[in-house]
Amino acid sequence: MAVKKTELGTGFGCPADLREYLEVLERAGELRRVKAEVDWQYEAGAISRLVNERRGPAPLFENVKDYPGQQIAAVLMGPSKPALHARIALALGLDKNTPTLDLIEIVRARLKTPCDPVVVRKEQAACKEVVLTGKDIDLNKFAFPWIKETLDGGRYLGTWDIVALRDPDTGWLNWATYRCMVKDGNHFAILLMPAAQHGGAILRKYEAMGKPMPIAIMIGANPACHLAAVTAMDHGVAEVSAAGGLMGSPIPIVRCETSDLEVAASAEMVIEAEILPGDRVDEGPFGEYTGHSAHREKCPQARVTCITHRKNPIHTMANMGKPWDDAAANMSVMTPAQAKNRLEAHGLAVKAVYTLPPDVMVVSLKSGPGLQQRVVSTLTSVPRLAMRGIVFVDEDVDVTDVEDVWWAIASRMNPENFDTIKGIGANTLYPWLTPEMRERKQLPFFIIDATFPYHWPQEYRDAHTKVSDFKHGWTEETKRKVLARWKEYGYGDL
């Protein structure tokens, strides 16, 4: 018996699973069923990714060619319009059109109040109603998406997908986002970056010990699972908690067949595997959220040992690119969030903090002595929080508008205050590093400051720093006068 949303009940109204969110979206004109056949094989994948570039509502593909009564739910948490992160807000049991900023305040609050998950029974857990070993196991039964048709090495069953780690030393449970690619209906290839993300690490650990690594991901959980994988959380902090927190309540979890491993008992499937030590095979290209085709080369494989899902299962897809996409979106407000409540609890305090797409962070505070290196270091000391580069802008600059953050770095950065640090553990996605840097597994990492000097006199200010703007340049009476008038004008529209 699956588990009852009355006992999946979250304290801030937010969705109990995928299904329920996908009525959510749906309520809200976020979600587009999409009837006719629709082939697994690129087609599924270029239609989401127009729909990605147009911010349209997510399509729910409800008739999957070779696979009757499968789903493929995609783009879950890519970008809408006009709100930009409607979706993300919907997932939190909030009004689509929360403001950004706003949006990154309710989520840094919850996150500071984790919730432990609580487990359940396999009879109550949804993602067991099937089970599936041995001879029965067979990856190619299912719905899994080949994406882009000439950037991707495969089909990928892991884009928008949560996996399952248990650090050997500390037992510590960790749920991350990796991508996972198909290599026959047995095995699948796994990205793990030692030097940029805490699975790499863990995985070296088993490797070490020459002991085999248990491994499981989780495809269609909970909403707020998603958010939390995707965030970058300090070495020992248990995401499944922290999705707890952004629930109100527990998450409900439930031990995997043939692991220790604890998952997300309301998941539409559940692949659990092992990564034998040492065992690689060729995995990628795939089109990443950098906007460009990123990372061919040899990769830890994993060999299936049980599948478990709901009874017509639903497979959710990402689908990566330029900007926006369910990467950028969600990473926007998580990443920020984590960031800032990291940046307090070391007692500085900025106004705001965003990510633009793809990785650079932009902070706007009131400068004040060593204040921008104190920044700097506390956030370049968790793996994947800022992992580009830092933009610092005052605190009259909307962060979250590209164009206002280009402003500032082109009208208030001395070129004398463009910095580098070399040395920071390397992302391999992105395009522009060199063969030794790809080979060393570290980057440079760049700091723009944008604001002006903190010691400047008020008067040298006033001379020479006023904004020349609607808001700045005239008096309050004459701004009411003309926006009163304005479809007067014949500006109505605008």
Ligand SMILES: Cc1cc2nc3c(=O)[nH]c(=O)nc-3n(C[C@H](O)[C@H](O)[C@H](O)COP(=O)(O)O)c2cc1C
Given for the second form:
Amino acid sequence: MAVKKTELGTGFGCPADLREYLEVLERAGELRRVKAEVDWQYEAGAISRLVNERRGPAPLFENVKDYPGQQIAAVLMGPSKPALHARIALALGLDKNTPTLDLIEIVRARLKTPCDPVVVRKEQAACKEVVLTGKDIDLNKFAFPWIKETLDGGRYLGTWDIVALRDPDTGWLNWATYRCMVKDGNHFAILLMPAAQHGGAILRKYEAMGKPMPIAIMIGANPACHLAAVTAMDHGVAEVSAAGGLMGSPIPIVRCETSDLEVAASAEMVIEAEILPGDRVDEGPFGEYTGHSAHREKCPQARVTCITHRKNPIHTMANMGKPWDDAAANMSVMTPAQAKNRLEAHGLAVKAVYTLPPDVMVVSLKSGPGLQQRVVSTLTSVPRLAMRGIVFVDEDVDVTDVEDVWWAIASRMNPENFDTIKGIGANTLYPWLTPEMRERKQLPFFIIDATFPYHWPQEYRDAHTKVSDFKHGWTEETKRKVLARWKEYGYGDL
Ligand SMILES: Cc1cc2nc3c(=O)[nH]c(=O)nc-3n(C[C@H](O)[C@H](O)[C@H](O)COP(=O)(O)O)c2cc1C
Ligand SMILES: [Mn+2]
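Given the form predicted on its own, corresponding form predicted in complex with this ligand:
Below: every chain and molecule of the assembly, starting with the one above.
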């Protein structure tokens, strides 16, 4: 059985496992139980993509064709309405209407106080209720969805998953979200991007030693673990300890059956596997978070060595696409929190950081000598913190509001303040790459500085840069009068 939260405490009142999270979502109106029979092939995918696009409550498919007793939960941290990040706030034990920038500040504080996990015995771990080994291993027994009918190359067991790997030199346990495509009953392919991500770097070490790499895929762990697994942590940092910090209590973990990897004891399912040196297989194509499909590529192949799961396991699905999805919604909180902490650690003061999809970081600050350049070098030093480009705006611009950010670029950017840095990115999922960039896995990075230069004298600013809007165009007295009479003018509904 799962370790009860009373035994460990859940610190900030975060849900202790996926099932508790689903209850929290339901109470907050953020979950829809889909009782009608739904096909795991294409149909669940089509529904959950529309839910993303309409920012509806997360669907829980209770009646999946061919798989009685198994369910699929989708869009678990996708965009909501009116509060975009409602489900992420609930995952963190907070009010669903917590404003985005407050959410980022809270995450920032919690990331500064990591909490190491606690190892529990196999009998205490819900993820081991059923253990399948040898001939009983068959990935086809499970309701893994084929998401996009005309874009995806197959069924995906992992989209909203956590992949556990261990650094063979230091013992560092890395947990990260990487997509996994089913190949046959006991093989899957995994997208481990070699240059940008920790998983690819760890695999290189095993392959250099000519050793198989143990790997374990968690499906449906507690939500704090998923938030940590998508965050660009520093090299050597265990995401499971960051997850403990997010929860305010240690994450119960348990040892795998066929390796020394440790996984979340509360997970719905754990797929243990190994990657043999140099074993590659086609992965993809896959409709991705860039809002475009990503090509098929040779990727590492994993051979399943054991599957453990809860009775009646709940599978999970992230449904990537334009413009918002689980990745964009949670990374727009987690990545800025991590980035702002890093800037703070380097003594760089900025007002706010946000990530607009896909992968554009927006930083508001009081422009200063060399400040923007130092922010760029600090953020680009960690792959994934700033992937595509950075937009600098003045402090009066709301970084979370696309319209405000675009207005700042369109009205304030001197075209001479548009820069590129050649060859620092490594993400090959972008649709705009030239064949050469794809081949070299080296991408340019853009910098848009839409701030007014810090050295302009006040007199020059006053003459040219005052904002023309309600806030700045009238005295407080006139604005108060107009607001007081607003209903009288016939605008009570606005
Ligand atoms: C839904 C979702 C799917 C993702 N899929 C992948 C993937 O297939 N490959 C990848 O390299 N990163 C993927 N990511 C991004 C990584 O999870 C993220 O960059 C994380 O910080 C990587 O962890 P690492 O630094 O330990 O490698 C995905 C993120 C999300 C939210
Ligand atoms: Mn990592």
